[in-house]
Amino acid sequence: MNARGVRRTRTAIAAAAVVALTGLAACGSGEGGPPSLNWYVNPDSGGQERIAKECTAEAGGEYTIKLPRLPRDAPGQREQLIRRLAGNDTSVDIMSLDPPFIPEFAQAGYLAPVPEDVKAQVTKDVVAGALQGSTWKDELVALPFWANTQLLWYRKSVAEQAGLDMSQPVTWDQLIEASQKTQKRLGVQGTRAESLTVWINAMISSAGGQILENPGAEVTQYKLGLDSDAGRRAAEVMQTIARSGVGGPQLATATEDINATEFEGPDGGFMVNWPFVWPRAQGYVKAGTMQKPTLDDYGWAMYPAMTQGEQSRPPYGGINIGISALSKQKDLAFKAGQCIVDEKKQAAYFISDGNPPSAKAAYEDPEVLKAFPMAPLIRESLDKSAPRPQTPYYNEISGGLQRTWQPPSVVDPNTTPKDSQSLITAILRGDALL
């Protein structure tokens, strides 16, 4: 099957599958009431529901916002939305979109063009990562909402024992050596999931490479940068972590939550993870299941560098707001979207749910700084972050990486980058299947 066949097949499957969702179509306006906008949201701790209520109240009867829920995992969210849109479901108005999937939605014509006045408002003083993640082919196609990044978390006592100066940038090699010296864990996400792609992409980007070097090209002309010095360096780091044992016996199944749990215990030393680990630990102290001195031992620094003296490119994640091109209420949806991404609402969302803002001004909010003392570092990290490959075929690229770079114990810099590049190229050209 050629690349065109891959595209046809994906669209046909999505269109056929939408039949199963016809009974789930959300309701429109109530009789005599204001128009109802459906905002499809990813699960969180209730922050999006609060924002929807606030924006509904502020609309003064111009519209109301309802919140159909998407699945918990990002691939499931993508699948449900793609099925609806491929089936011409006009009940979808607003969508919370994981940035890696935005090019696919934009390329398929599922995202309404962002009006110039809206564009001017929502792009003002936004962190670089979120702006990149909302853009496809040099056009803003979604509204930057909240932006996420990973930090290097460390136990101050362990870093001191290892002789590491955490006020200076540190490398993966230094962390591996420190973990071996102190016999503590270096937490990384090695499970076969999107978190593995996040780690691979951050390492390759930090080594000066790119997984996909020409994202704007036709799929049959894609040039992958896996079989490169940067790809081999990333594989070397992964191999060393696995073979040295510092990643722990659960490395092949380690998720963000598993690593956070281990970091909280006596074996915790270093970990790359999202900011949720901070409010999580605070909650445990409040509940009495973690001692306050353990929380006081938490430190944070910029994501590890691949080479001494070179800047790392931390992961970028989060959620951006897409307005469906199929919506019959696009003007109202954009008004609601502007309300949703308001910088004050972003700041409140950060405090309540732990999801960092895309708006730079929100990081200066005194309540944000009180709740997240590492907020300035998060903002700096987001400005230096590297998005995952921006392509309508992200699902195929990520799936190919997870198939060839997992488990970490079998990763080999001499073979893995080359094998993964060959497999993904074949998948994109329709010569292989995941």
The other form holds:
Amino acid sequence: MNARGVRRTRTAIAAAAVVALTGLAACGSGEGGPPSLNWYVNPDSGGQERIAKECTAEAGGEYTIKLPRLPRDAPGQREQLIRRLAGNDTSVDIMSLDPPFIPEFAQAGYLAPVPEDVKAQVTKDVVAGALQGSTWKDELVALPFWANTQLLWYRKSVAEQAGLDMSQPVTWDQLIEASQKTQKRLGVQGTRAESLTVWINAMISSAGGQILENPGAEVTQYKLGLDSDAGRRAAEVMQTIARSGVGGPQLATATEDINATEFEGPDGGFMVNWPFVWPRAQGYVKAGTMQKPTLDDYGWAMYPAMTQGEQSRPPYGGINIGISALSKQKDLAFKAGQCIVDEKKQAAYFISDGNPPSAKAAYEDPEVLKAFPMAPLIRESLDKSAPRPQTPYYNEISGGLQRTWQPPSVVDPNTTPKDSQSLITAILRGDALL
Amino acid sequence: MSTLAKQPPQEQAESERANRTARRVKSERARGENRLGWMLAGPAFAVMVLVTGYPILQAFFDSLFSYRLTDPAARRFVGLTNYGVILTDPVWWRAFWVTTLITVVTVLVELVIGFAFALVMLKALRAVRPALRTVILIPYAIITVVSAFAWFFAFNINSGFVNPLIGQPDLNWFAQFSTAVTVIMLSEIWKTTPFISLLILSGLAQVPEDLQEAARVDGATWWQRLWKVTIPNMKAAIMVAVLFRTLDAFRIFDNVFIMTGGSAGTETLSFGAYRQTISRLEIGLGSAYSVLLFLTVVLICVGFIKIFKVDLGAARGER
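Got the form predicted on its own; any chance of the form predicted together with the partner chain too?
Now the full complex is given, and it begins with the chain already shown.
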């Protein structure tokens, strides 16, 4: 290397050092302000960001909330959070958690125990489903935030044409028949994803069964209730929907979004879906891409029953707030968590993002009732909802179901429930791949 | 015709003798160069061993345990049980055959199209050559996930333009294996053909023009020149291109992940490894899966080199 080369190298090293030092200085300057909390959120329509800003303002300099985003789908959110927590990432303070994964987080010790005073405040007057979804082994491990449930959405004109009395609870069989008669679609989530498990679980629960009968037992002793009358009945409904064609050609890849799009179009008849479809349709009317009469044609009812005269058990979903056990500022995080789940913020979040509150009082809010005329039905549906199996091995159970009950066209009541039961049992024992 | 491609035997013998003498003479210098080579490449080599060797060994170690990431306390040694579970499970074998199908079909199609592209790039007029090369290379510059999304949306039953174009509004491409795997392979071919054509182009450029001319003088047709002169002289480049693409195609993940998420029976080996390790958090089982995938790739590599006598050095013109 000649002298000039050496000089050039030295300049480069010096430049690199300057850059590195500037970087460090930039990091250091952040420590002067109030401590900042990281709230890992699922993507929504911006409601959580607004809540974070409001809570930061209300804290009056005690803390600020930053909002790292998680992937779009629930399994992706779980994967990223678990990998961080398993790697002892102390930067995670607050987490928006999908309820079926809460037992896994709690069992692994990733969730900080909720202090008694916080517990007393956040469990007051909360819908049953959300409370159950935040609890693991009789301990509250997360703060109930918003609670989701599916309704049966229908086009009033189609129901009328089919001669279906929607003031009474309807069954899947009636819906299939009505869709066939009117040549309209019955939207269900048949894709290989979490939403398929939501559907299967709701049908089995509504038929009086349970996917996992003893969630408190050791994993190798788990008793599954798939190979049962309820399981076979659920498979029968799925098979009929697939064979009759009322699910449409999309059935095998249908997500909630695809169902909503289909329902908005000329083929829309019935669908089971979350309440987000309501603000979505209103938005389209405002934007001029949907006619007002179409929106006026929207009707809603309780989730379909499996048997005439019996009560259905609608799906339960939503988000609860977990505080990381690895966080270095747990006290502040719980304070922020309490601010996030405040019932007024829940009501505002419902109106802005279409995500129903877990606090009962929010359902009496006149603003809420104006924006969501079906709010009382949502609350009733939440009270009757059945959670998905609450177990640290939920991912295995859901994955096993998605493998055996998909595509819906291959589902057969004589084989599918039995096959899925033995497959999931083998997976849980470590004897099979997923 | 076949002798055209090779040097006359006498000349070859002479040059070899000359080479040998040269090697003896230059041995001192050669040793010095060798040392310099190690000094230059050594650090990179050490880093490579560190970043690839260490994880491979760690994966092998982990594969001997029943170990779930969320329950480290329950970790226990199970020997080769995980391997037994995987190799007796139809899921592994189905993924293996799906991956093999995708690899064989895509590499063959890419080889043919890539060769045609390379010929076009080589023979194109000087004026259009840069533009042409850019156009051919653009797909390769696109991130696989982005290209997977583009193809997914194009064939999507709700929003895609393909269905209206072919007059099949009710065809759900991703609902059954045959159509789903077709779209996956199409997108893979579209995306990576430029890679193979680039490697072939470099091989084409190495074929001496005088051999071509001699063949032309002897009255060989274009087709004969291609088969008897061009291809034999660039065999090394072709084999390297095919080998690299095969190894690459065998690890296909992104397209499957984006388009079907493993539904319709399109799960590949890499996807299976992802499912066990990342999704199920079964580090032991997932590591065993990855080790098996690694061994399969090594087998392909060794098989290629032994059966087709691929000389990696020759492709770089080191012969």
